[in-house]
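One chain comes next, on its own, written as structure tokens: the form predicted on its own.
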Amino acid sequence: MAAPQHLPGHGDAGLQPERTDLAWGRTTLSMLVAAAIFLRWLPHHGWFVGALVAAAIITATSINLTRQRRLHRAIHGINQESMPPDVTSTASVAASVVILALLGIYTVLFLPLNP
């Protein structure tokens, strides 16, 4: 399969950079989800949930918005046999992961039900 005609070339065979990029894109997938599964929340827990949907979108939508840079950063780092790895990225996503599910676990343990 060629690439993408926008893309720049790069002497990864194992498509490195692409598998990435697709590792990010299910990631924001997954973040939708769970603003979805949240949603189902809202009636029985209140309007704290919304909060939880905001941060859910707003997490998806930062990693799709930045999905581009990061893989011209990698091809460009192939290319050039040097690259730093992206650990602001990877650790504002973890964090945003770990402040959702304990606000989740919040939200399920000590919210009241509505009626």
Given for the second form:
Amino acid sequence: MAAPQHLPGHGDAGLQPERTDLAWGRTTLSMLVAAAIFLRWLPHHGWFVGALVAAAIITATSINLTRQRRLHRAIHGINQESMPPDVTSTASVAASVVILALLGIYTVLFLPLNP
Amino acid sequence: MADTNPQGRGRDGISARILGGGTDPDPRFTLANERTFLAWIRTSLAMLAGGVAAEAFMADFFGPELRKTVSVLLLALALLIGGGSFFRWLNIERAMRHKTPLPLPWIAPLLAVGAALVAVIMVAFVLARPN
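Having displayed the form predicted on its own, please output the structure of the form predicted in complex with the partner chain.
So here's everything in the complex, that chain up top.
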């Protein structure tokens, strides 16, 4: 995350902004784990796997760089009692996972296996 | 970006059209929906990692056809759950905006059936494997 800035307070006893921020953080970690496991394919399937590793790392980095923005947005939304849903973030993350899965299927089915 | 106007008015057209009108629900519900979406995404990522591991780590135990089958099954499950989680998120958001009942999750039975199928295949081949 970015350097800690002064966070505005909020009156939500359910701690929704923090929990949502941490959920994004866990998703970043899962994405990095996926990237690490893709590395296991490198000796078997060659350089193409590098694209998968890079795609997963780029997604994880993008999520982490935008966390502060989403946290502020959530706190603001709680304080205003109104918040438009974040279509861009959800659509991007889902698209990344779909692309990773497609590239993975392509790797398994069409790339030669070097023992 | 969608947060230029926190009141939800004057939002860019694509986002508004995707959401299909209605009024912003309690932000706590929107955040809860977002967390549920992320939980599905992480489930999808676990399937993705499982699919890669199935092909990469089982070379000493199973033949290439079985590894390929299990791997593609898990990766396809990751694809469907990952893509489906966005549409589930969107359908819930739309239902909340129009104050209609929340839709049932079709990705939940998909996950159950898919995971069970992979498990059955693995058990069958482990039992059938000559020692």
